[in-house]
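Given as structure tokens, the chain that follows is alone and in the form predicted alone.
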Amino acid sequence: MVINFVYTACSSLCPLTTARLARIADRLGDRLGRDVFFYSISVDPERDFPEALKSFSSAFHDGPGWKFLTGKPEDMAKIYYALGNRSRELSGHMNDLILGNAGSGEWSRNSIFSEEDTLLLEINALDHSADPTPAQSVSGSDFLPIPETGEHLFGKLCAPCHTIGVGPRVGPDLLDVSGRRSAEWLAAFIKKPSDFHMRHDPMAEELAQDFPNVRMPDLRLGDADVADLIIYVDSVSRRVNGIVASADAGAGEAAHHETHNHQN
């Protein structure tokens, strides 16, 4: 089993960590709910009623094997203590994942920000019936430090919620986002989106209406990291647009030949 702590009013790490866990769920496939089970436990039981958790969870996962749990505050306090979450402040709750096999008595902790392959290896190591390798192969180089390039930052911080040219996920698709937002607005929003929500920025408000269950957290990125992210998204957007243009040109050429053949 994999256990983490969340609360639905969180505007910082909870949506991001839950979205990263959703990517792990996708890679587990039908093993989730059969061999592996996820439990996201609310640390705000006085406000996180089942309806609120249902709304929150539906933005990330809508299948078997993953339960979002709440209960009476006095009961939940015992659970928090037993699982090592001793913080009295919501914002200070434990962000580590708890990995366990109740049958064998094996338990460990892992960072939600671990590389996905590494986290899958940890999960598989606790499921003794599983292939110890993750769904995608892992080379020795994957365990070396990875430079914080735009691509790596996107994979770690953005990909759990966003795609580029595939369609909305937890958040909006970022294809051609630089053409839809000014450079200044985009860089400032990536750096500290909470400022935009606090002053009711119209574009931030529109995003909140379109994706009401989650808000982008403040990731505490520096200017260089933000610039690298934007360069990477722009690069992928150009690549996607080139593929689409080539496909459209090919389809048009095929239609032209088909029409020409019919006329002959």
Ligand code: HEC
The other form holds:
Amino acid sequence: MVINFVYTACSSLCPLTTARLARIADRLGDRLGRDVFFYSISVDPERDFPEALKSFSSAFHDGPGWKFLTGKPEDMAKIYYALGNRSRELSGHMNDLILGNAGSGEWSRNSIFSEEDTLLLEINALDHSADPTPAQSVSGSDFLPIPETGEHLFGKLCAPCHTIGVGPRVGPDLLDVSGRRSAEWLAAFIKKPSDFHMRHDPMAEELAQDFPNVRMPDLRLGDADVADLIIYVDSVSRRVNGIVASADAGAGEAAHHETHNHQN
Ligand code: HEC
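Now that you have shown the form predicted alone, what about the form predicted in complex with heme C?
Expanding to the full complex; the earlier chain stays at the top.
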């Protein structure tokens, strides 16, 4: 099983960690719900009633094997303590994943920011019904010194919720977003989206209507990182548009009246 802590009013890490878990869930496929189970435990039982957790979870994943749990505050307090979440502040809750095999009594922790492959290896190592995993087991985060380029940052912090040219995921598709928004708006929004929601920015309100169950989190990025990310999104957009344009040109010669729906 994989356990993490969340709360639905969280405007920073929980939506990101949940989206990362959703990608792992996708990669586990039908093993989730059969061999592997996810439990996301609310640290805000006073406000996170089942309905709130249900709509939050629906933004990320639909399918068996992943439960979002809440309960009476006094019961939950015992669970937090037993699982090692000792923070008394909501935003200071534990962000690590707890991985365990209750049958064999093996437990470990992992950073939700480990590479996805690392997390899958760790999960497989505890799932004795899985194919034997490669001998080397890697643990902890940052075991590979990968430079924090726009591409790497995007993969880690944005790709769990956004694609570029594939369609909406947890958040909108970012293809050509620089064409839709001013450079200023874009950089400021990526840096602190909560400001835009707080002051009811019309574009942010419109986006929030399209994606009602989760808000884009504040990821505390520096200006240089934001600039790198925008350069990366622009360059992938150009590449995607180039591919689409040349495919259309090719298709145009072969069949004049075919229409293409690039969303699918
Ligand atoms: C947990 C999911 C999540 C993560 C992680 C996330 N976003 Fe978002 N993003 C959203 C949602 C949802 C919206 C829609 C607006 C809102 O609800 O705040 C959005 C909106 C946006 C927009 C506005 C799009 C438009 O059409 O104007 C941009 C740009 C954006 N995100 C960039 C990023 C970048 C860059 C990262 C990584 C640093 C990132 N987001 C990480 C969920 C996420």
